[in-house]
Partner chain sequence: MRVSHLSFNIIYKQMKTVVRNYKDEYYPPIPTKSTKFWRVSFIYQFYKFLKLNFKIMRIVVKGHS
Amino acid sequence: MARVIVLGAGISGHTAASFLKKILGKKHEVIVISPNSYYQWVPSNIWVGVGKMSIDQVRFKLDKIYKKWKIDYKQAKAISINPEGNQDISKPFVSIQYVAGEKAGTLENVEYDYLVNATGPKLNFEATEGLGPDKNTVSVCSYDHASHAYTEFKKSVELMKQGKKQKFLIGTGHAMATCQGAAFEYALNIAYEIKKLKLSHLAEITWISNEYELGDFGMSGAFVKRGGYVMSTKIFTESIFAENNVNWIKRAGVYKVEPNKVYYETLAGEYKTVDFDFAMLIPGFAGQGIKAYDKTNQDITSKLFAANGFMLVDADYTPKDFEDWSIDDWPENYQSSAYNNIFAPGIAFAPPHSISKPTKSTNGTAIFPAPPRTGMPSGVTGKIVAQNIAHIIKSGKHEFKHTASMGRMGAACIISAGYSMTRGLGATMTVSPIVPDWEKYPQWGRDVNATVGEIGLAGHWIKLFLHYMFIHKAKGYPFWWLLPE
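May I have the structure for this one chain, in the form predicted on its own?
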């Protein structure tokens, strides 16, 4: 019997665990280790942040699902990995610490045959002084953060109802943050709610981002086909902001936040400030800080992980000029470059290079988005890792029947622009491939026939439908495996 450990129960980890158990069945053991007791559908946190969904509409308890699926679930945090075992334990193992229940604080070593590191990102608020829900800004990166954001938003709404003007600042809170899409959605939903309350004349909404141009989204922007015409996501995004009276600050690296004031550096090397009454700024991401040791207990963390804490996989990390990178440098199997029984799908793997062109200020500060690996890519990579591990276990052949390179993978994204069944809006966008392929598509970098963008009420309906579809899938309801990632 083989044992597979999955670290993390987010989109990538939960997807991997569900397919592993479905394919492997009772003959093999699947263990999920996650410090969170809930699964959350992260894309809908935006709606929690404006009070259109409750916390319990975007989350559910993991223990009941895993008990039904015969998956062993441990509510614990991974501390370290010993991929060679050690002098006391011959097999590879993960050291964990329980975070809840009677075992809270207890350490345990859990042996494995295969390990899936799907821990996702650490929300690195501390990388920006004064950033975070426990300090001076709010966040929508988790359901509890989003609920707190709504509480603070309501306070600003009440002040506007009293005739007091409010300044809303939304965007990225670090010079190399990613997830611009989530912040973009939240800005549009804030604008929509304020407009619906007829308080727009008392609201000043500003977008602040490390993007060189609006619509970059950490993927070097795109050219989308809309209404038969090809336009850049820069124009697409600027027009949506203009229609919603959202101002913008771009090429900005936020480095400090004080109560009601953000400090940022521009690519031109200027140090500026912007005031706010309400600020939702996405933090930078980092790996979870898991350590690694060899069989003699020597630290080999740098062998498994990049300096930012994300796992090194089957990518080409050779230093190159940005113009020399290729889609072939991106991973296909998400297998550790050091140990062939360890995998890292989703956000947990280290990208080989930036998708957006790296830019530095005249002071030498890097100000540009990190590559996004959320949503659809996380689900797809979690699934193919599960399929490959299951094939290896069942066939005894270490071969990969399934691949999913972001240089060949397309992705669909639906950005909420206001929640309403009759007047809501959603911006629907597909991109193929995620990483531009300038050799295959020299004019646009992507297949412009498969890279499209539309905005309208239908987009809102689709996003709402997908919310319930993916909750259905994640809960393992009938025919869940037939639904796309």
The other form holds:
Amino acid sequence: MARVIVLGAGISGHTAASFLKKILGKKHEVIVISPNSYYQWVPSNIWVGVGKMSIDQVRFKLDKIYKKWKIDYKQAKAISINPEGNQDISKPFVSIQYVAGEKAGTLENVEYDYLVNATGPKLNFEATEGLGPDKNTVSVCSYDHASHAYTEFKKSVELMKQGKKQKFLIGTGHAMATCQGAAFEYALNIAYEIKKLKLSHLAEITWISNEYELGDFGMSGAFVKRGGYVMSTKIFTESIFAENNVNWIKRAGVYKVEPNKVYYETLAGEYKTVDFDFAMLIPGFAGQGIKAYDKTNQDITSKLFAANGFMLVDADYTPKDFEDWSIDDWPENYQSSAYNNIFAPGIAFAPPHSISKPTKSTNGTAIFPAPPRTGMPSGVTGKIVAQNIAHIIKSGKHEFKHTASMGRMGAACIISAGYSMTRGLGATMTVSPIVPDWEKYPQWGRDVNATVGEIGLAGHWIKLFLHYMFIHKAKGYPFWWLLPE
Amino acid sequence: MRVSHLSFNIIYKQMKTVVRNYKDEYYPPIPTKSTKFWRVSFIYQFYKFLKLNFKIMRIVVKGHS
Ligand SMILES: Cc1cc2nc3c(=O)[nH]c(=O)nc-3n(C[C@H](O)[C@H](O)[C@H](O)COP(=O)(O)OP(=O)(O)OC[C@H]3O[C@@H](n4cnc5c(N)ncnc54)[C@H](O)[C@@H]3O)c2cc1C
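Form predicted in complex with its partner chain structure, per the form predicted on its own context:
The complete assembly is shown below, putting the previous chain first.
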């Protein structure tokens, strides 16, 4: 009997665990270790942040579903990995610490044959002074943050109702933050709600971002066919902002936040500030800081993880100039480059480089988006890792039947621009591939026939439909495995 | 109420002129009334819903090797 441990029960880890158990059945053991007792459908946190969904609509308890699937669930966080065991334990193991219940605080070593590290990103608020929900800004990166954001938003709405002007600042809170798409949808939802309340004349909404141009979204922008032209997502994004009276500040690396004031450096090397009453700024992302030790308890963290804490996998990490980047740099099977029984799907793997062009200010500060890893690639990579591990266990052959490179797969992202079944809006964006392939598509970097950028009510319906579909799938309701990631 | 040419000029001069030109927000394309109408037109958007779902499915299927 083989034992597979999955660290993390987010989009990637939960997908991996569900397929591992489905394929491996009773003969093998699957253990999920995750500190949060809930699964959350993160993309819908945007709607929690404007009061359109409750926390309980975007999350559900994991223990019930894991019990049904006969997956052993430990509400704990991984602290370190011993991929070779140690002097007392011959097998590889993970050291975990329970975070809830009777065992809270207790440490345990859990042995494994295969390990899936799907711990996603650490929301690195500490990297920007004064940033975060405990300090001067709000966030929508988790359901509790989003609920807090809504409470703060309501306060601003109340002040506007009393005739007081309010400044809203939304965007990235670090010079190298990613996830612009989420911030973009939040800005549009805020604008939509304010418009519905007929308070737009009292709201000044500003977008602040580390992107070179709007619409970069950390994926180097994209080109879409619209109105008889092939146009850049820069035009698409600027148009949506202009229509919604959202101003913008681009090429900005936020480095400090004080109550009601954001400090940022521009690519031109200027140091500037912008005032706000309400600010939702996405933090930088890092790995979870899991350590690694060899058999003799020597620290081998840098062998398994990159400096930013993400796990090194089958990518080409050789430093290269932007012009020399290739889709072949991107991983295909997410196997650790150090140990062949460890995998890192979803956001947990270290990308070989960014997708956007690296740019530095005249003062030498790197100001550009880190590469995003959205829900679809996170789910797909979780699934193929599960399929490959199951195949290795069942066949005894160490081969990869399934691959999923971000340089070959496409992604769909539905950006909510207002929640209403009859007047709502959503921007449907698809790109293929996610990482531009300039060899295959020399003109636009991607397949323009597969790349879509459309705004309309249909986008809202799709986003809502996906919400229910993915929650259905994650809850393991009938035919869940037939639903795509 | 009909506003005479003279009173229009007086009102206009009293208003603070906002010069929108030369600002970033001035240049992007802005949707026309008809574009806004089609964006929320139920039948047209239902057709778009099917079409976009089809496009998304094509990408999803291609992404799963
Ligand atoms: C507000 C917002 C909106 C978004 N909207 C969209 C969208 O519309 N479309 C889209 O495609 N993508 C969207 N995304 C991106 C998408 O949510 C991510 O791609 C996805 O959540 C990544 O999945 P993951 O499993 O890698 O990480 P996560 O979902 O972050 O899961 C990580 C898991 O690891 C656990 N964990 C953390 N530390 C440890 C530890 N030490 N030990 C064990 N477990 C640990 C966590 O509790 C969690 O369960 C959005 C993101 C945000 C923040």
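In this text, rigid core is short for the largest set of C-alphas that superpose within 1.5 Å between two forms. Small disclaimer: the values here were computed from a predicted structure and weren't measured. Residues that one form lacks are left out of the comparison. Residue numbers count along the first chain shown, from 1.
- The rigid-core fit between these two forms yields exactly one 3+ residue run with every Cα displaced by 2 Å or more: 226-229.
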